[in-house]
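A lone chain, given as structure tokens: the form predicted alone.
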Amino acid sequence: MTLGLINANPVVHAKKERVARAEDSHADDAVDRLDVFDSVRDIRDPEHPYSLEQLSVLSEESITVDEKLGRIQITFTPTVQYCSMATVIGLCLRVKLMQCFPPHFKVDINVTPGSHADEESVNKQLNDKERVAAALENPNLRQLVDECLYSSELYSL
């Protein structure tokens, strides 16, 4: 028995202009939502060939920093509300974030608002430290986090 995909046909949409920064407009090394759109916009897909960001899974907007309490909010929009790679995408974003920001950040990852039907359930899963530690511990999601995390450097090289 084959599962076909939830969402075969996803909109794809263009990749947005990366915005050139000069150097001593971000001197003082501070992290804001650029930062961190740039470090995530890339993850790819776990069921397609593009970006969150031409999925419009995530965005530039979906993306808050408080540099003073030191707590980076991301809010993503799943292709469809049965989407059974929600969990995914999200571990994707937290290992991601865990990889290029310090560690006195305080992740906060959750779907939007209406936009999952599991919705409760996901946000748990995400935001729940034990629960992304078990998950990373898994060595086939671990390969899948790690492919959709660095399948896009290859093809930005």
Contents of the next structure:
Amino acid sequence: MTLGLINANPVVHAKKERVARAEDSHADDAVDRLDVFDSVRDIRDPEHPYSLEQLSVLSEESITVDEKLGRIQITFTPTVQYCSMATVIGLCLRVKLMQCFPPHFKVDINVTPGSHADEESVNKQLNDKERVAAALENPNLRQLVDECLYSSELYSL
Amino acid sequence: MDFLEGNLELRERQRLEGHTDRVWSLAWNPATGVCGIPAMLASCSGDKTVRIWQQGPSGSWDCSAVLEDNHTRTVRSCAWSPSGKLLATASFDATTAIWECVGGDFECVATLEGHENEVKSVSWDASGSLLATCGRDKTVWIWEMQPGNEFECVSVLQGHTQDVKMVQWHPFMEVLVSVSYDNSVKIWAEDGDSDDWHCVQTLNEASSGHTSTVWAVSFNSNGDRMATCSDDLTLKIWDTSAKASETSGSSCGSWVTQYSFYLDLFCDARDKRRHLCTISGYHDRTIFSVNWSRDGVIASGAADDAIRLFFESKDNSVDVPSYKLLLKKEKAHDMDVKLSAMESKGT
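Swap state to the form predicted in complex with the partner chain from the form predicted alone:
Next comes the full complex, and the chain you just saw is listed first.
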């Protein structure tokens, strides 16, 4: 167990102002990048009491949606190059997207190129369906993921 | 049947419902579907159970048994013994269970422990006396069945540097193939002399192999070809014909008997299998499974929810075989197609 936090002094940013979506301009069924961002922006970082948005781990620009093909691509930037929580953050994103969007959507999750020392290894694990499924059956890991996902609900009240 | 002529169609006959989580794998019971014995299928799931399905007299399929209260995590893979009497199930709970079918009911008669974490695949050899398992702990285990449904571990094969996704025995030789997250395919055989199992060949990028995780392997019915599929979006066809005996006969000439043993070793193992062709450009997402039917049709299941069928085109002007896409069935499933097991009867 590491005693210190991996990144003891994260840079915290203000949350982007939330724009109220006009009902008519947005077809109910269509999924766009803001929908995806809204679903993940408040996920809490595994180590700090801040959201992924506040820590600039994600932004709306780091998301791409192809509604026609049914694909969602997210890239995220861990706060430090050696962040061992990168795979946990990736898992949180997967679970949240599975919960929020129809199952036919194919999701690709990668770290922002150049943002992590083990970029290839992290990306490979996050996009291996079998490894993800097995990891989510690990009770300790699942608990950590759930904490990151559900504590965000407290902030949005 | 000439597959390349005429319009082919893949039609869904029935949807088997019952599992409450994703179905990871299927296996047809090889002793069924012939001689009036109704076809039997096993499916295994993330719901920790295995379901047995049987085709009734009307032709429709019903669930005839649920194997539950055994595995404590996802059941990832299942395989029938060649006699069809035993079913092996491999689970993320690190165990492999052996079930015996007694008058329609299934009883767990053995539990194989040893893997450090998730077991991903299990395969019986042609004789039914050897079982192979593999998993995320990077090892391949070979077990031998003893009288009274006892299983003894014969060898723990180390060599892969990452998670081993699948193991498959050659259709009639005691040669085992394993495929891995380390992007390679390994061939394992017993050293005639010492009875030690070892890796006789590794097919990696240098041997025209895959450049990302290899998910599955399937031999054709002759055992002289095998297909592998990968996250690199290609299928690769390999020549696995046994050339050693021919080679030592012809190019090595007739040698003094005492040297022939060494010749066998030399000509035997190292470069027996070679890449024949790569089927690329047809898949845009991970290919999770490949299966070679008795009629020579290669089926692939991919993460784009589609099933594709390929067949070798007999173009005599080219030395290297080439494969043509016979058909693509889109949205074959609502989500990723994990395994396509070709029906043992053939069409």
